[in-house]
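The chain below stands alone and is given in structure tokens; this is the form predicted alone.
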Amino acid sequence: MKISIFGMGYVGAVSAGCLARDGHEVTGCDIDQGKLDLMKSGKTPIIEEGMVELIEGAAKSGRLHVTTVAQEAVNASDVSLICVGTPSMRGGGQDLSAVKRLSEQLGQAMKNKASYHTFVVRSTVLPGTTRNVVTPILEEHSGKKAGVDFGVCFQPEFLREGSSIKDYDKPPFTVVGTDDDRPAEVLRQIFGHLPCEFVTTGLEAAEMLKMTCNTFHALKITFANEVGRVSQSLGVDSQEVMRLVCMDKHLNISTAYMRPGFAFGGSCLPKDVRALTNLAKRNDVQVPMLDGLMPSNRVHVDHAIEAVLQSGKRKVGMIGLSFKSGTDDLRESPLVTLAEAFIGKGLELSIYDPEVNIARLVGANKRYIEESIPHISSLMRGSAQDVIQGAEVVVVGLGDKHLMEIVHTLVTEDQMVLDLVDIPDHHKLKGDYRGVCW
């Protein structure tokens, strides 16, 4: 295909080179001579492995050629890449200058083109900005449509600096956000011979992706040399804590806890998290991520409150009170914290728990249910249809299969329903559906 590459800084120089070995005619697109001179003589314009053969080879093909004017890349191609920097203001917001700028030229450039034309979006960018930037400038300097003239996605890449060309052709997954299909069937016969999933989503959804990935190799890192310091600070060997850490496939490195619910609780998370941060702060080891996990925690739970007491409504049932499905146990469960809260804003409050059976509670969590909590022992209901029937906001914290039938089943268009737990085909639900933080 005809591509045109609109940066030539890491994403943009790899990706030219790594297109033209893989046949396609580009064009790579940059305000600084100097880079373009370097690549036209097959020289590289940055420091990384493989780079000099790649960038030398593909000026020997005849297939790479390079411009500092915008019209001819695009008037040369039928797929532009936009790959310029997005740095960070003194604030911690992005410029987008850059993106801008780019964007007009682009679409000055389209006035006078009749064919169609495939804008990609890869800079990094905040969820938004590929609908309510870039497209609304390409199209009003244009004079065309986007989903009509011309197509716009966004394409995540995960290129690494130091290892660029190997994550390029061995990348975790392929992801194109668009509202059209023509732009990602075009970007499935560049990408698509890669060995791995070709996936497509919405924009905001790709935009974000991008964004939450980077932020998670941020959190791994600083985890890991907090665990590390704390260790250090007992003479324990970091480096074998955290290598046995990763030997666990089913629940550290996995997709275990990692889809949006409520709060953790029970009897192991907050005592252990409480305890290995006051073991640094014993041994005068400063961990602000780890020290940030409760105060955080607690904030989930704050909105779930929130959202209740905003909706105005007073009558509130409560499906769920341990701290998750299967079992009966009450302590440091965020859903006992819900209830306190609703019982404290003098909210007519009734619950159900299939596993928390008051008559039947022994050891732990009866003396925890006659010592901290036993004015709740009052509210509780001896089904989910009597809760559900006699409240006007729903709040589910459990999500066994029986009762999100009967959730969907007895809930009216009415009354709110707070979920807590994802329920499946909440769309169908008849109620004000919310999610807790979905």
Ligand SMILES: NC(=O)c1ccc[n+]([C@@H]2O[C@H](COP(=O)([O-])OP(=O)(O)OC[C@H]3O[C@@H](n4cnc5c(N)ncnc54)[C@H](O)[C@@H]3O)[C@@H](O)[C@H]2O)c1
Second form
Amino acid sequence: MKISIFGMGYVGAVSAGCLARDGHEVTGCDIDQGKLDLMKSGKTPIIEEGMVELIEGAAKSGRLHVTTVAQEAVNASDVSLICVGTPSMRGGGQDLSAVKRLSEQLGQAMKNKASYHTFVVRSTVLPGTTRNVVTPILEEHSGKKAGVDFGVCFQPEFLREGSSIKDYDKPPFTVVGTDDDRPAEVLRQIFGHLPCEFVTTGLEAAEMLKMTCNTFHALKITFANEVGRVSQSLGVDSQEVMRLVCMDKHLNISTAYMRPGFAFGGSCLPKDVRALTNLAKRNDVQVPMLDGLMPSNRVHVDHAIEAVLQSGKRKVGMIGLSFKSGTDDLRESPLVTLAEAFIGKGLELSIYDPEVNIARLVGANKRYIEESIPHISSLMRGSAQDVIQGAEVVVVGLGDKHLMEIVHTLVTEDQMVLDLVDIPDHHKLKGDYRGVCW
Ligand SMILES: NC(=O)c1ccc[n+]([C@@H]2O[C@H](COP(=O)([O-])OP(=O)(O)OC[C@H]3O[C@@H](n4cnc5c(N)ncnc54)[C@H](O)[C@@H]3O)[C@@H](O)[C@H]2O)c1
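Structure of the form predicted in complex with the named molecule (previous: the form predicted alone):
Full complex below, order starting with the chain above.
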């Protein structure tokens, strides 16, 4: 294919070399003449393993061209990859000035081009940027229509500096965010051969994905380092600890606990997070990320409380009280916190939890409910029906299959549903549906 690449930095230069190597006709465009001169003479503009040979080979093949003129690059191609920088501004916001300036140039170039063209944003941008910034500028400056005269999509770049050619050839996946099938098909022709899944999704989801991945990497590094500092203060080998943490592919390095839902709770996580952060404090070890866990969890509970209070409705039916499906353990259940907040605000509350049947409760849980939350026990009902019928808001805090069927059957159009568990097929629910964080 004929491909133009804008921005000959790490992302653009590696892509230019690899695409030319793979047989495509590539035009690299940058405002930095120095970088282009290097590439023209077969030299790499960036220091990366394998780049010397890659650019030398690309230049020799005759398939790598360079220019500072956007119009020339657009004319010489059917698809353009936007790879300019998106650095931080002083306040932390994303500086889109290069993206905007380039979009203007590309729009102007498009004005003079008769054939369909595909624009692919590869720079890392915040959700909404492709739709609300890039596309309108392209339309304004070309006088043409996205989705008709040209296509726009966002394709996150997952390469890492230091191993970027290897990462280009073996990405975790290829993701294309678009509302339009045509750009996705163009990218499938270019990247479909790579040894990974090719996924299409919404524009904003793809943009958010890239931000989420980088934030997740930062979170993992910070987590390992905080664990390292606490372990060090105890004389415990943190390398061994984290090696063992990573050996667990079932609960640790896995999809477990990685879906948006309700707050964590139960008899283990809160108390152990508190114990570890308390130990860190006593040992004079600063762990701001670990210290943030309990407050963040509380913010999540407050967010759910707010959703109900803001609705203005006063009759609340809660499905679930224990901290997760299949247990009667009420200790530190965030659903208990939620129930207490509703009671405190004077709402009319009824609760059903199949595992928390007051009559059948025994042992520690019976004592807990009688001694610690006696005001809640009187609100417990014997069936989901009793709770849903008559409620203005149904809060679904347990996700077991049978309960989900009941919710689907019983919820009526005039009821609001606050979903804490990601109810399957929730778009089929009759009521006013709200996800707690989706
Ligand atoms: N570096 C990485 O490892 C990496 C990985 C994935 C994604 N990204 C993202 O990709 C984007 C580019 O990153 P980078 O590290 O390659 O940036 P970079 O700063 O190394 O390169 C950007 C290039 O764009 C050029 N440029 C600026 N305005 C231009 C214009 N109007 N026309 C043509 N060229 C122009 C600059 O001269 C520069 O050479 C960023 O959004 C970044 O967040 C980077």
